[in-house]
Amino acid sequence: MRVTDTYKFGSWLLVLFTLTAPWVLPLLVDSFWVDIYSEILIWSLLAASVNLLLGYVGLLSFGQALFFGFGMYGVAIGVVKFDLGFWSAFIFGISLATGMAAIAGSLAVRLTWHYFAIITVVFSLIFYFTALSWKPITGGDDGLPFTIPPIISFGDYKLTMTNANFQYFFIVTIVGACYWLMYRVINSPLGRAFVTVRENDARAALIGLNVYLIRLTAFIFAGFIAGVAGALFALFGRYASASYMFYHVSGEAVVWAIIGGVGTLFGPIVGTGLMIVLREELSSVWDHYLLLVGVAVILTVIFAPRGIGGAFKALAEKIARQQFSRKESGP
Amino acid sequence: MDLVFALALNGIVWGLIIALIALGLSIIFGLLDIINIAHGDFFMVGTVLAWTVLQTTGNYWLAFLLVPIIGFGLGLLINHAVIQPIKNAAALSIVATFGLSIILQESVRATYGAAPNRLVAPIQETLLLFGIQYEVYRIFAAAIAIFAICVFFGFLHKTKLGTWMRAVRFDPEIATAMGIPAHRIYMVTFGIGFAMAALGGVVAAPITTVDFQGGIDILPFCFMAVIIGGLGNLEGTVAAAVLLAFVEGIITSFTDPTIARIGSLIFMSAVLIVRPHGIFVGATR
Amino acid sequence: MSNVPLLEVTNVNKRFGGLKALQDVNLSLETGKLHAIIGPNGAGKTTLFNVVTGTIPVTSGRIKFLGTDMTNDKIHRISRRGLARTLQIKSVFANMTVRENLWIAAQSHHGVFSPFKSWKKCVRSVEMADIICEQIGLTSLADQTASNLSHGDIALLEMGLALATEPKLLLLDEPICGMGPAETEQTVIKIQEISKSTAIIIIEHDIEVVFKIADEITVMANGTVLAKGTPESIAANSDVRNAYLGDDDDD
Ligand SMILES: Nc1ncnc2c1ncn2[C@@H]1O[C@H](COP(=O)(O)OP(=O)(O)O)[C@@H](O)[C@H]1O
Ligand SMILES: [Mg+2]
């Protein structure tokens, strides 16, 4: 009882904070933290896509940046080259990422273990180098900036993301929808099948699960989520760049997911939030704060491989058990 | 035509250096079941140490001796502090070594600095080779790499420690049961892996730039050699490294080097999916 | 009675490199019997289960299940046709509860993997999980994580996993291995109960148990079938006595 209560309380707190952030954050700290919080929300989706694979089907992808990049470039190329409107560009980006995930996934999920990690890096590197050298389309190193089209326009009135509050709530809505979707899927029969494959793939096949198809579905879903993150980030930053497809970006997402705790829905938000706040706070005072990140990663893997989320879960369960046993033995 | 020849030759030289580094990666993967994302940085640390030796002593030749020894020590240290503690979480080894990679790069940036440096090669002469003027140092570098690779294979096949390493690779449990100190073998393996990458750094430093990000380019190449050559197939790794660098060198003379790299990566994916044990037929072990 | 055999193994060979793990194995099995396979270690019994369930491909030969050829078919397809097995090295989904273990097995057999419905609302599988829980006697442990179970309970749960897929044929690989006497007795009773509704092939080392429960016994040695028949005829078979039952059965 107690465990689910703490979860509920934590989730509500997160929702409340998110909904009031544009007014609360400027009061507490500085208004640029609203933008940083938007960024955290967007990047947390990339970490969430790592989490879907690692935490729910047990595959460590080191190439999720590929789908982030496809989402990003889909939007930018859609606007710049095809003159698409806001929504069509957004959907184009996400479809591109999801389609890529279907193709890459159909090959990658044939492999498991370290081989899966390697091939996901390799796929992302192939497209990273392609984006670098295909300058007319991607802008290469310089990236592809664009002017953001309006979301709706009635005659003269245009609603665009240049309105800061509107931009924030647009991001919140999309990110929120993604988490809702992940919540539904994780608690669905499909989500159970994910976990079953993670637990024991040989056994899963013997009870009749099509392990390949389940892994592929998870991979495409994760690619979709990463694609949404990339599309949102393109809209947020008004540009796309090859550098976001490099494996360091994938690696960072893995780090965020692991520090936050894989196998928990909100772990990625916690991990991403913590690491980005750390970066914002530390990078200005200490040039070599990355040393701290490296150490934190290693310590997490050694001492808390289930991350903050896992530690919290264990603690909550322990408290619940103690209360239970006290009730049992009490008068 | 001269350019093609020079680039092909450069490719072979690089291939041999990569082979040396990739062998380290391969034994670490094979014995410890660890994907070492920091392996490129081991190489980078080698280049920086070589630069430091030159700056402090003024004698580059010393680096060939000192840097592998320092690398071996660093390997032991890292093995003790990072690798052994994560042995039971091998699935996450890639994440831990990613952290290690960040630490190594950032430490070098903090001490050595962010600006890349170029080293003057200890041999300046050029040689007329099949109609082109070719740097003698590159030929020397290739010779050193070949020598080191031969020493490594000799060590693996002719010494007790090397035999033990092969035994542990074959089956750790049986090896332990036979009284082979597996723990110490892991330690030595990691040390040797670092030392080889560091030696690669010393050899390569005069023909590349010394930069805290210098490992980033090397890493994918090493993985390509290991995968295409076949995991655990050490001779295959050497062959694949040389072949790949040679082909990339030739392609580079026609078009953008990035295209050559993309081609190799696609080839590597195909190998991973179709022939995960490498392209060299019949090679088991 | 229909004359299509439940399982028909024809001239199956399996080689591991130079090792012939199965040599020209022929086996035909009718519905509704409890069939046992015995034989010394390394005889190829587990390998036979492996090729039948698609876990490893055969080198040559054919395997038919209910008249349909399914040689080298995909593991999950074979399972969905109604062939379930337990493994010699017990294996369940460790970080899931007993109930969840059984639920997924039931769902994978007849359910759809909807991405949106809550899994707890898939009533049929939830009920099935409860029924199986009762049947294998783990109801009191239903909400325990599988990794907390005792060795014997894991073996039972694994049998439950197989049962939850409502198999037509159940392959049990040394199900009572490692159990204490009391657990063994209970499990044997359960196996006999199950065999009333489901055909079973059991690999078992405990000869006493085998002769007590089996309707039919196949003896394997060195990858070949040595003999097949009723317990009485097997007990009387001098080849078998020499090759397998040996001296410790001198009555
Ligand atoms: N995957 C495999 N690879 C190589 N040899 C195997 C494999 N599986 C089984 N064997 C060999 O096949 C033979 C039969 O094994 P098995 O079927 O497990 O025997 P049983 O179950 O009757 O004790 C043994 O010699 C065993 O070593
Ligand atoms: Mg067996």
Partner chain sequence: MDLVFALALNGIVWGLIIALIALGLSIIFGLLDIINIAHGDFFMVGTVLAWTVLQTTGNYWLAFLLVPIIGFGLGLLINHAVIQPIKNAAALSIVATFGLSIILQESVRATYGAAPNRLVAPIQETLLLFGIQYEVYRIFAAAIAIFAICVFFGFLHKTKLGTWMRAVRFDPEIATAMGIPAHRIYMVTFGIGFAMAALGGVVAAPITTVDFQGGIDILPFCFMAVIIGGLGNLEGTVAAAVLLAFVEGIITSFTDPTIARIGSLIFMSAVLIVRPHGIFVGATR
Given for the second form:
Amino acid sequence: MRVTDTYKFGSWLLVLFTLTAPWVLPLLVDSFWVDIYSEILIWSLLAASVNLLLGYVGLLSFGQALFFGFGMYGVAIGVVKFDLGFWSAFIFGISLATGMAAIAGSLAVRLTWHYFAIITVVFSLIFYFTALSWKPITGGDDGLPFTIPPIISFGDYKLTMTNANFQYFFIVTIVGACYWLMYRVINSPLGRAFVTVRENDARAALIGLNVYLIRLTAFIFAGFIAGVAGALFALFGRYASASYMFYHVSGEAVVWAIIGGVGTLFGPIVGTGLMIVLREELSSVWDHYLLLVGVAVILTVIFAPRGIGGAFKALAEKIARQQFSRKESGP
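Could you present the same protein in the form predicted on its own, rather than the form predicted in complex with the partner chain shown above?
There are no partners or other molecules in what follows, just the one chain.
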């Protein structure tokens, strides 16, 4: 089996599980795991935004929670304060996050290495404390709950997110569209420019690439993906809170991306899924479950430094080489 065939098999297996999860999971475990898997898909987008910057451009951001929070608050404020409909509020939240990414990125991508990481944390902290203190708009410590308006309304007929199966497949559709968009970008000339800048920005500039513009484009795109995740999470929880804008949320997304495998398309889903499942299972057994989660992270980093996705890729390449060698040495 070729490496590409192995990737396709793994990808189709993940897609098949995702499409059948509302019926398969209740047969295997408790039905509440369907909601957990919905959460995993949403959070994986936040990890994917980290992966896009770190894995393909070489920029480590601890500020992706800022754009996640803007997506959340955009939806909540749009519904509560501006009386927007479902789609208007959803687009408003994503637009706010993308706009904030453009503003923050215009300053942040001028820096690299730890300076870039530090400034993204600073941006996150500024708006975290702003959200806490701006209680009339954001709800402060209490957050901002809201009721989701209907998605489609025809007379007495209303389609809403209160339908569990519809909510699940709405999340799957949006998340799937984001991963498809990332796949197209990563495999486009722009994606190759991302990798070129990551490998050697000086040489990239020498061959005529605008390094600043490429990094800014990646930063805005990553902010857009994080904003979609925040908007989806607001609709999923019917709530927006400043706590999700704190930099520790970005830190978790960085861990998820590294565990799953930076520089791989579906690594964020694998890493996010593993960490959230560990959290759910261990938290019911031991109050200090985070210690065990930390051990799992350390072991993964030591024995699979390229992450689980990277280890899978290496295994597939090894199998392909072995099969090629057999063919070459055969009669």
